[in-house]
Amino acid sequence: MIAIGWVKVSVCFILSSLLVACTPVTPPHTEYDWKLPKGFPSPLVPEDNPMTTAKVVLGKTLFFDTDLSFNQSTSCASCHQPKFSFSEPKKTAVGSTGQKHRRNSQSLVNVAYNSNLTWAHSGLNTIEQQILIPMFSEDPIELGITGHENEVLLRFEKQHYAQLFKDAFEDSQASYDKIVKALASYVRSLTSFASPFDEYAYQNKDGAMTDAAKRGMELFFSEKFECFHCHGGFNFTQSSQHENQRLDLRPFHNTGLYNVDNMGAYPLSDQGLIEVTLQNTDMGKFRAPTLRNVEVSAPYMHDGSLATLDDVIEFYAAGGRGQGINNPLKSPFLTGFELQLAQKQDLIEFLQSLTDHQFLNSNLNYPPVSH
């Protein structure tokens, strides 16, 4: 602490406050060891799911089966590749039927944590609820399940899934509730604290990151810059509850990406928050996603419109782009910034300090499922 000053003791405060309980509550039993670090929360985990490590191994099975998908050939893990981060580097996604979505492929890291899943969905608040609409959605169609599921669910009556089903739920017969649970709890366990930062701020290993990335930090923590504004916490969001945080913080903002109608509006193909809460002051709104791994989950933005971080930080030096900067619906702390070049190395360096070596390879070699 004494080494650096007040940058790292404010920085360790700002991001403690999220892992302090003001009520202790004490998280429910389970066999499954999240093995996280000493002094993080536990996240929070449905009555009716609760984690075991037998069902996170049958999700984990089921997440990269292609056999998941009506023609068999698309898997979770083929739009959640473990080494972008469990996201992909495409601007948006493509499904089953080669079908182009609209939005970008979000990382999975962390997702345990989140309050709000997908880009732009205030009502999708378990990851329960989130993973049938790639399962089952017909526009845009994913995996392309809907009208094939009793083709798709007898594809996991063979003999090793019997035995997954039976230790995850004492029951070897296949159901979709189980196969969802069983994904749900595999997706759970995709947490992620090992990076250097979270050596340098939780371990006080003073040498895991360089002086540019402490610089850069500071940056970031700044009143000037306001990035922990959207992007604070121990997970880098704002969309964030465990069992010492259940507080929904509401964590979509408009960005001023777009502004097509000097109104505020954004595209009719994709206009985020107001399409669920038909809400004008809610156009525009998509979710600040977490920071943790970033730079590896290239595209960014809700659309992958823009390609690297150095195009991230161009984009909030000017307060937004194009006509999106006067848009009137735009957050408050996009105002824009001045910007050195040596400020914005600074910066990279310190979302560079956010990637967890450990966690990325940890399923790099996972072996295909044989049919």
The other form holds:
Amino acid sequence: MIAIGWVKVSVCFILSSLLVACTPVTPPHTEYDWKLPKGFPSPLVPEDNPMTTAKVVLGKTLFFDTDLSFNQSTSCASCHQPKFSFSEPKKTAVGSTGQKHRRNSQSLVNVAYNSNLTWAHSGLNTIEQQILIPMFSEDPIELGITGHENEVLLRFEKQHYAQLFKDAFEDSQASYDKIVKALASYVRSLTSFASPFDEYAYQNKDGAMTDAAKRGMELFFSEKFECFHCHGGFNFTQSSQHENQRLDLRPFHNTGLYNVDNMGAYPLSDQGLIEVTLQNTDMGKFRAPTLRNVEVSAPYMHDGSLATLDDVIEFYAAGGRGQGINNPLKSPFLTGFELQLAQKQDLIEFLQSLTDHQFLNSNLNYPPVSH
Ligand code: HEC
Ligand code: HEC
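Mind sharing the form predicted in complex with heme C? What's above is the form predicted alone.
Up next: the whole complex, starting with the chain shown before.
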């Protein structure tokens, strides 16, 4: 310690004797309080973007700011609205120019734990990579920054932003690298662990869940309903680690939503993972999404084609939809099951017990930035 201190001091001495400004070297502040319940692991964070409260604050301000779209009409929060668990009640998203996105806006909850980002991509593994898509994509246009890079960046040189950038990066100059890092930090900070299910399962509060929800939970984790195989783990999204199911280790599955040619094809507009991997067996495969806060993130599935949780459960009971039931690429877990009305109600009540109202309310009154 003394030796290191001495080196630092002597370097400072040499520099200052050359009349170069010398500020004491302070280690970057890397401690961040995730406020996780006891026993939950902290998410992994890229080495070049450690979590700090200052970055989360800047990221949050950017997330709600329509100045981030080229025509100042749209922010991240336009499609990811806090009260809908950062999704939106539209079938599919609409970008800043009105152009339609083919997919449903995903809810952003515990995204920090996702090893794959978006509905069907095996190569998008960090939030930093993913965020470049809504910012710069030209088809479909979301925020539409491409071609307007300087104009958009200039908006973030205003006084209140200069201070936020300085707090987060020790430098008040705005840059896209910093914007992406701050946005990713904010998205990572959106953790939710205070649902009635969490209280029941992890805090031993027996009364937190209703009896119906508890019955629904048993169905969810039963070999008959099979839900937990794909919606497993504390985020209800990892695929099963079942030793006999090596093929299903990845979190992507064909659930039999479509079968347009009776040979397993999904509509050309969206065929899922196959578009990325070019492997025929990946036709119609999508990532099993988290079920946290699923009560408020309707409509459902990658294309928003199921309107309610009732529809989703009927879909699973049938073992798919229409010709999709006979889709040869459908996961072997989706064989369908007999469903009594009371069971359906119990299962829905279980899914509702995954709603974390504290999480939904904590960002509701976020003041929009005034321009
Ligand atoms: C026009 C609506 C729209 C806007 C604006 C938008 N998103 Fe999204 N977001 C989506 C859609 C749709 C998806 C699913 C994309 C897919 O599967 O191809 C998505 C997916 C994501 C995901 C992946 C979540 C997961 O669990 O894998 C993250 C993270 C995300 N968006 C963050 C952002 C951030 C940050 C911004 C602002 C820079 C933003 N989004 C702007 C619609 C939008
Ligand atoms: C074989 C794996 C698998 C099984 C078993 C499974 N799911 Fe899913 N689930 C998925 C996939 C994949 C999606 C997304 C499909 C898509 O978008 O095309 C999904 C989507 C959902 C959604 C929509 C979530 C959203 O945000 O849009 C709900 C709700 C859901 N599943 C509940 C259940 C329930 C309840 C069960 C048990 C009856 C179940 N799942 C069984 C893989 C599975």
